[in-house]
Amino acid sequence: MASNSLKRDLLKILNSNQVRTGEIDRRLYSYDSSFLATRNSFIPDAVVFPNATHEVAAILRYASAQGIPVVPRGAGTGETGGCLACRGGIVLDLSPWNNVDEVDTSNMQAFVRPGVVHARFNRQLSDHGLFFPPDPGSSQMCTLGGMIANNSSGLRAVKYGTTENYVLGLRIVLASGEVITTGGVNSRAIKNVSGLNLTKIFVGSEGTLGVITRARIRIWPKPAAKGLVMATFRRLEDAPPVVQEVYRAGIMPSGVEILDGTAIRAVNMYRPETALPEVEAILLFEVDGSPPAVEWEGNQISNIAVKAGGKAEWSTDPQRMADLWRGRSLVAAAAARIRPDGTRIFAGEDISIPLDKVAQALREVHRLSAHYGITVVSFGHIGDGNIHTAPVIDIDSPEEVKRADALVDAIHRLAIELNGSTTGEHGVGLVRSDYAAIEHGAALQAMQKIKQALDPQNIMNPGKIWP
C-alpha cells in the first residue's frame, strides 16, 4: 500500500501527532541492537503511537482487513531483530504509553502500561519498600511491555526467576481487534488456576499473537540486606563447579555471574582503575535476605571458593559492593576494547546451557573462537547457565563478517548439542528462527497452530520466532 493512502486511513483512526509516514521518521524505526539490523534496512510503511486500547483495536481491525503487517515495539533495545518490520507494515511504538496506573500494595501487585521503563518502575516501587525482581542489563531503557513480550530476566533470575513468574494477567488486543483480559477479568488474586493459562502463552510470544496494552504485575518486598562475594580462579575449569557446590550447601544466591579471562582484560582496558585480577575466571555471588542469613551465606560461599582453589573477597559494604559489581556492569560496553579496530556484534550472544556443561561450553566457545580467528568475550549468568558470548570483529571486512556468521551458527548449534538452547533471555526474533525446528521438534507445529488460531492472516509481527 502506498504511504499516502496508508497515512490517510490511519488518520481516520488516530490524531495527526500519532502518525508518522515520512522517510526519516520511518528510518528511525529500522534498527535495534542486533548485528542483523546493521546489515539490513527494514523500514516500516508507517509508525503510530497509540495510547488507548481502543486505538490499538481500531488499528488492528484496519490492518487485518487490509492484510497489513503490524509490529509492536517498545524501546528497541532487543538484540534479535524482533521489533523490526522485516515485511514492512505498521510499527506500533508503545514506549510513550508509560503510565503506572496503580500500585496495589495490599495485594502486592501493580497495573502498568507497556511503555513503563523498568528502572523507573522499580524506583516508584521502592517508595513502598517493594520491587519487581527481573533485572535486565538494559534496565534504564527497556520497557515492561518489551520484557513481557520477550520473557526477559537478567542478573537475578537464578533466585527470582524470569518475567513470566510475575505476570498475573494481561489486556491484549488480538489480530482481529478483539480485546481479551487474561488471568481473570476483574481478578486481583495472586493465585489463580481457573481455566487455561493464556497469560503464559502471550509472555515470550514476541508480539506474534497480539498487542499487550496493560499488565497486572506481581511485586515483592525488598530484601533487608545484601552482600557480595568475588571469587577469582586461575583456571577457568575451577569456577563452574563452585556454583554447584554452593547450591549443594543449601544456598540460593540472588545472582551468580561469571567473567572469563577475555572479559576481564576488556574491562581493565576500558577502565584501568577497575583493576580486576588477571585470572581465567571471576565469579560474583550476590546474596540477599535477613542480615544474619546474608552474613552466614556470604561466609559459606567464600569458604567453598577457597576450598576449590580460588581466592575470595566478601563484603556487605554498599560502596565496596558497587565497586565489585562495576566490572560486571562494564563488560558489555568494554568488550570491543579487546581489539583496537573491533566492534562487538550482538549475534550468537545468549546461549543457555545445563549447569553441569557450562565449563565444557565455555571451553568449546574458546575453541571455536580460535578456529574461526575471531575473539569472543564470554560473561553472563552462570547461576542459571545463561552465557553471553560477544564476538568482536572488523565489521568493514566482508571476509571477517562471513567468518563471524559461521562462528555464530556454530555457537548456536553447540548450545543445542549440549542439551541447551540458542537463547536464555533475549528471544528468537529474526536471528534464531532457523533453529526452531531442531530445538522444538514436533512442538513447533503445536506453536504454529496456536499462531494460526489467533492470527490466521499472519499480520502480527510476521517472520519472527518461526522461519
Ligand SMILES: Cc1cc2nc3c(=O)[nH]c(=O)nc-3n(C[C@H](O)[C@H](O)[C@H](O)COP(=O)(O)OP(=O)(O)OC[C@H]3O[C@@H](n4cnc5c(N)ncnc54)[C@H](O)[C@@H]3O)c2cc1C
Given for the second form:
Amino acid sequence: MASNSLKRDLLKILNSNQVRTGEIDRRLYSYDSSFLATRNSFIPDAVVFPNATHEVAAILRYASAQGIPVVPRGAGTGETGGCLACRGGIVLDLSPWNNVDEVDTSNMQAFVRPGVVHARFNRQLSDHGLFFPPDPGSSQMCTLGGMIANNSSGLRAVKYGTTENYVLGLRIVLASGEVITTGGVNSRAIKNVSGLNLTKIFVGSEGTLGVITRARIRIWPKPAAKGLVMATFRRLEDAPPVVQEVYRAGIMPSGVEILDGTAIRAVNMYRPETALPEVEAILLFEVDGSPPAVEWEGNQISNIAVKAGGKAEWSTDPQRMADLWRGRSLVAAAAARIRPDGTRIFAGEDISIPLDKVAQALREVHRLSAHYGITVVSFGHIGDGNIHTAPVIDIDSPEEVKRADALVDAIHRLAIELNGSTTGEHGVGLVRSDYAAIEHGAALQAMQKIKQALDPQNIMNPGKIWP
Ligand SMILES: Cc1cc2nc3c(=O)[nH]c(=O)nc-3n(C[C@H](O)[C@H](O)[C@H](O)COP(=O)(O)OP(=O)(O)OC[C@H]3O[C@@H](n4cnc5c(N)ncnc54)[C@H](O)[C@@H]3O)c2cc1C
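Could you switch over to the form predicted together with this ligand, since the one displayed so far is the form predicted on its own?
Now the full complex is given, and it begins with the chain already shown.
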C-alpha cells in the first residue's frame, strides 16, 4: 500500500505527472519477462519517471534518508526479476528518458540517456554507417540502461563481445545521491587506464550499485559485406565440433547459432512455410567483413561442415540470408507450439558452457528433459557456449510447475558442474542468486564488500544478485 506521506514527499521532488502511486499503476510495474513474475506479485509503493540526473539524485537522497528501496527499470524485458520491487519501495522508470545526446562520429562514440531503445539507437547510427554491435533478441524493446546494467549481448557477442566492451564511461547516481562520472569526467578518449576501472564494476551490476543516467558508448563502422552458412546435421554430436574446427581454420564468424531438433520442430509447427530440415541440429554461421574475406570464409565454413558429415548452404543474397535467419529468429515465439497447452517459461534459460562440453551439455539437457517429463527447446549462441534451454510447460498445473522447478535447478547445477555458468547474458536478479555462492566462492564476499561500500543501507535494488 502506497502511503500518503511517500506520495507527498515525492511530489516535493518531482512534478505530479512524474509520480504514480495508484494501485493499477503500481501493479503494472509488478512484472518483467521472468517466469517468477507470473507467480509473485511484487508491487512497488510508488513509480516515478525522473528525466534529469539531479532528479534521480534527489530521489536517492530522500530514499537513503528514509531507508526506502529504489529499483531502476528500463523496458522490463529482463528475465530474472531484476527490475521488480521484491521489497517494495520506489521504482524508477527510466524508459521515457530516451535522448541520444550526441553521436560523435569523429571520435567513434555516442552519449545516450538510459531509456534509449537498442534498435532505435542502431537505426540512428546506421545513418552514419556505424553500429553498436551487442544485439539482444529484445532489441526492439530493451533500453541501453537495462543492457548496461545486465551486460547484455546476443548472437554477435562471439566476435564483437558484450555490452561491457562498448561502455567507455557512465554517469552514475550512487545510493547516497552523490553523482559520479566513470571513465574520465570530460574524456572522449577510447583508451584509458587512468585509475581503477569503475565503469566495469557498474556494467552488469543489475541496478544494485547505482542508477545509470548517461552513458558514453563506443561505436563501430558497419562491415561492408555479410554472408550466411546454414549447416544441417543428422546427429547432434556432429555439430559442436564444427564450431571449434572453424576457429582452428582462423575464422571468427560474427554469429554462430544452433537450433536443436526440438527447436526445429517448434519453428516448423509455428510457421510451416519456414520448412527447416528436420535434423538433430542446424548451425548458422554469419560472417562479415570485406567482400572477398566474406566469400572465402563462407566457402571454408561450408567445406568444414560437409567434411564433418553435414550439409551446407552458403549465401550472400540478402533475401536468402533473411529467409535462413528466419528460423532462428522465430524460435523464441515458436517454442510454446511444441505442445498445445504449452507456455515457454523464462527459467533455467541461459546456461553458458565451455565450448568443448557443449555437446555433452545438450545431450544432458535432453536426458533431464526426459527424466522430468518436460520438453526443453534448446537453441542459441553456440559460438560462445551460451545456450538457451527453454522449458515448455502447462503453467496451470501446479504439479508440472513443481517438476519444472526441479528441472531448472538441475539445468543450473549441470552448467556449474561442466565448468560453465548459470547465466551467459540474462543475469542473476532474483532467480539465480542461490547459485552465486557456488559459482563465485570467496569472490562473492568481495563483491558484497563493494556493495556495502557503495550502498551501506542496501537500498539499491535489494534482494538481487545477493540472496
Ligand atoms: C524476447 C526476449 C529476448 C531477449 N534476448 C536477449 C538476448 O539475446 N541477449 C540478452 O542479453 N538478453 C536478452 N533478453 C533479456 C533482456 O531483454 C535484456 O537483459 C535487456 O538488456 C534488459 O533491458 P530492459 O531495458 O528491459 O531492462 P529491465 O528489464 O527493465 O532491467 C534489467 C536490469 O537492469 C536494471 N536497470 C535498468 N535500467 C537501469 C539504469 N538506468 N541504471 C541502473 N540499473 C538499471 C534493472 O534494475 C534490472 O536489474 C531478452 C528478453 C526477451 C523478453
